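Single chain ahead, written as structure tokens, the form predicted alone.
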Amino acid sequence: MGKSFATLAFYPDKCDGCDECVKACALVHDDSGAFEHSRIQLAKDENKKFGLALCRQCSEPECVQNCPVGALSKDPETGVITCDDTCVGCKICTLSCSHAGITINELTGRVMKCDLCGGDPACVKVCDRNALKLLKNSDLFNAWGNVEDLVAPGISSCLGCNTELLFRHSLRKIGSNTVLAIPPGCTAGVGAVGVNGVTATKVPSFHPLLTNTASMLAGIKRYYNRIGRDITMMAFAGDGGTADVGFQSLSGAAERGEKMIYICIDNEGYMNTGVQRSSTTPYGAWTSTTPVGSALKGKTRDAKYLPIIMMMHNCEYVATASTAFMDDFYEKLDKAQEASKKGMAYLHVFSPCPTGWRFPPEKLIEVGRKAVESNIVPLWEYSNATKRLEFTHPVDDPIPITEYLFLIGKYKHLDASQLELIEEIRDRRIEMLDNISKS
């Protein structure tokens, strides 16, 4: 596996062109503070939105590659470009950058690249609309990129299912000392629970009834107890399963303190069986069983919003998340797995699905980001030891909806009426979890 390194993301819509990233930038490497000493460069574009001409830092870099004297140079530890004295200035790196990620400056005639001012930018402090972001992901992607793939290759999921994504990271993160239960739904359809006596998990794997999830879970544990093993109980439900048919016997777990962790995928629908409503839909959207035509436009009611369900259950550990943000849910897990050895943790996990929500795979954590950045799907956690509910990736100014429902194919026949309503939704939703924040 090779590494990966840290990388300055640049959000064009935040940006208001105001240049203090480009003078930060230019005073951190001249005393002068000209201009000209600036790694990075703002333009407008023909529809008068800002790009940001940045070193992107490229793991195989084609500027390092052709450069004809070799000034240029990829540091194996940060992955940082650098140029040093011997550039002549012939601009041939120009060329071969498909990002205009490279300044000239014009004093001296050289090359100059963004050199992430040592893991702390100065153009990113400076920018107080958010517009600029050190993106640190490869941390984790280093952290537990070579530790083992408890879920086998190919496995039977649809292009770019969101459940794959959510099935090995969590196995990966919970470790190999796990007793897995896998109701029916979209996990079991891929071949987790098996297929011809070849399971695709490393760890064993039940296949409960969708009814009783959390009570064969339980069972197993106190049998694990009874001979004296600590074994790690983990469920991957459906939100069907869950909030649905699953419910009683999750709700009975919860109220009697059961160990384990109990992770919903919601992928708001039966997914996997022909894409009918939930009790997780929301609303206005289109399934297969909350069609749109002249007498009805999507789904006409709301979707129980099973995680404040859970911590009122008075769980050990209640969070939700999504694999748009994996370095929270990676935290999340940690806590769930420790909260786990007392009672029951509840992770409420926000699942798009390309299939069934008509959006191309490639969309995937675009749609994810933006469920987040609208508000539409709150990050929160709750703990039991503290009696708190925190906000984990609070949106202050969040994006208009239309920008999260319109990349989604099952929302595309909201009228004006029903967008003002969803928006009212969400609305309340934010209120009233920040009321329980704040009690």
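Please read these numbers as outputs of a predicted model, since none were measured by experiment. Residue numbers count along the first chain shown, from 1. In this text, rigid core is short for the largest set of C-alphas that superpose within 1.5 Å between two forms. Compared with the form predicted together with its partner chain:
In the core-superposed comparison between the two forms, the C-alpha atom of Val151 has shifted by less than 2 angstroms. After superposition on the rigid core, displacement of the C-alpha of Gln41 between the two forms amounts to 2 Å or more.
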The other form holds:
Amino acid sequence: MGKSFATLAFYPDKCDGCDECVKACALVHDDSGAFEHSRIQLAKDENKKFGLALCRQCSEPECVQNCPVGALSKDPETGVITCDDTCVGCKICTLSCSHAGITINELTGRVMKCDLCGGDPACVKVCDRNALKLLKNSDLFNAWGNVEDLVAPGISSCLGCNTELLFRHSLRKIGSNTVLAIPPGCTAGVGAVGVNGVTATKVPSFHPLLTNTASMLAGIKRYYNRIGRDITMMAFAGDGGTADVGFQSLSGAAERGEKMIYICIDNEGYMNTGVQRSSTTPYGAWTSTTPVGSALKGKTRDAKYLPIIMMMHNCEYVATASTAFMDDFYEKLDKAQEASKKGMAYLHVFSPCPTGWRFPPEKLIEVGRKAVESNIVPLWEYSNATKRLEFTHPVDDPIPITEYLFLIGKYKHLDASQLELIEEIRDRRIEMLDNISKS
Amino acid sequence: MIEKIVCDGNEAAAWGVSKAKPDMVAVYPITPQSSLAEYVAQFVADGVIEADLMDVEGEHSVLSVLQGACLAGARTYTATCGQGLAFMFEPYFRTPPLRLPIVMSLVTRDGITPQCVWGGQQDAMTVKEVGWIQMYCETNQEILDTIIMAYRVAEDRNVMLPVNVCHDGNYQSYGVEQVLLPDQEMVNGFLGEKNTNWHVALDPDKPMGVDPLTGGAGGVGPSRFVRYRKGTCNGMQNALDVISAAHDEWAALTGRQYAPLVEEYLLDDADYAIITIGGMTGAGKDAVDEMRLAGENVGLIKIKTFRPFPQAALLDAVSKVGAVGVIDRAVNFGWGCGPVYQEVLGVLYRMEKKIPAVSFIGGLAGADITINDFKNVITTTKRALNGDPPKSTIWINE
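What would the structure be for the form predicted together with its partner chain, given that what you showed me was the form predicted alone?
Let us now look at the entire complex, which starts with that chain.
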């Protein structure tokens, strides 16, 4: 599948134009620290908005492609574009680069560009406003990019579907020695269990009832245990099939310590059947069964907070997760798989839904991230081995809830009193989790 | 040496299970099945049943865990009745089209409301259209033997359907009789290697999507669905021969011959007959014996296999008489008669000569259908034979 590389990212909103990064770069590469020796340059417009000219270490670099003497090349290991002695200083590369990230050192007559300081860039270290970051998400890709996607391409999910993202990533992480149970819901609906005899999964999958996912998986697992085969049982169930009508079988299986990974894809409602409310639909949210009218404005009760309920079942492992924090989620999948050898591992994954929640598909990850950053969706894990609840992405200084809520159409009717109540609900939940984590 | 024990019907069922050697058993207690759940649990604890026991949180999950186990290749057993069956209905409804050879004792019970935890057959009769094979037993020995035969039927490649072995709540669940335990080696030979998941399976070594959605209103979707339905239907019809063959072989091995589909009792020279199902049959036979001594030419037809319905065997039997009286322990609300009666009418239509048939409903809420009750049934049926049938269903024990 190829290899992916780290790159420098610049966040103009956070930049105050202090030039420290430029200075630091120059110092690293030339003792003089002269600005003209820096490999990054800060540009300012008349409104004091800042832009940084820097090398993005492009995957298909125009500079490399256009170099007439072949002096430029992309290092296959680090991904950094380097220039060797054959450079003749023709400047064609500088004309090719759309990021203005490559230039000529007038003193040497050779190409000068960012080399990422061997993986620890000086510019990032000096920026105390976090306007520069070395993004290493590519490590995740390199770790898993070549792992087989166990879901066929082209399943029929909605545009920007989080469930598909979640489904593909979880399954490739857990691997093919798995039996899947996918009850009615979006995951089944997009063709994961198949239509007309053709299934989208490359592992055995079953479409249980909406009500019996956990018990059905328990039966399979018990028999395989009996005959000495070690196979992972995994459920992909929506919040309806988990928190509502499927809860009895889930609760029973958890109490009995059945060995499985149960993933609840919480998109806060019955999205597959027309956006109706479920017991995990939050207070104030519009759904087709908690509509907005003159008498009522969205759901009048808050969501059932299932992960804590599962924690109290003595599950081996319980965690909340979000696809906007994929590395966190991957770690939790690892722990869940390990825990599922001893008992139930329950993952409650926050799953924004562009179709049902009314927001543009391209905002999916932003919605997921802001839910966490506003503390509306705290990320934590609980292990039965340590009996400890720990925040895995603590947010001490949350963004205002409106930054999250107003991204989403289902909340657009909220009035001041409703907003206040949502904030109160959030604070109470965080306080509760905090108390548990300290106890 | 043949081992003899004295036990009630629930314990007899548990012994039958022990001989069939299932891999997984799951039970949830409900009156009058509870002691059967307890026997199964104790037998597992004592190693008499060498199965994994799953004590789950309700009947809905009982059948769900067994569906999972069966899809992984296990031989499975459970038991339920009444409200438990009602709660189990969602997965129950789905077991036959999945073609899972699960065997379940149905300790038949009447329905609520009004509150009633006693015998009756309303539960079994309510689910008769779902696709489970239903066999009704008359004695505790027959319960034990039929459970073993049920695995043979369920796992037959031409059948592959779940089986309910029914015995009457209260009367048979708690009624004590002598029972012979079959030799384990002999049962092993009779049942052979288990044959549970050759067609559908959940196994990473042969990945497949089990039970995918059928597509929309046109094209391949409905046609695939129809083939599923016909397949289940054909399995049901094939079961008639398989049940008969299993009973014959069992008789050759044990000397215990039960009529596999329809038993004819003193029928060949009878002018008219009563039709019974399940545990009431013993009292019915006693009544027929007494009426015979009084000079009445009456016989008895016992229906053992109710699903698939033994049309040909019943047609043979009813063709020998001029009138029938059918006793039900359940109600067919839409027709104002008993459900077995309604089924018998379907067979009578195929007779060349139209004969009178009377519907009796008795034994509801655990009521006893006494020999005297049967004598009244016989007398009323004779009146029908002589051209004076009652105008409507006769309710015994009212």
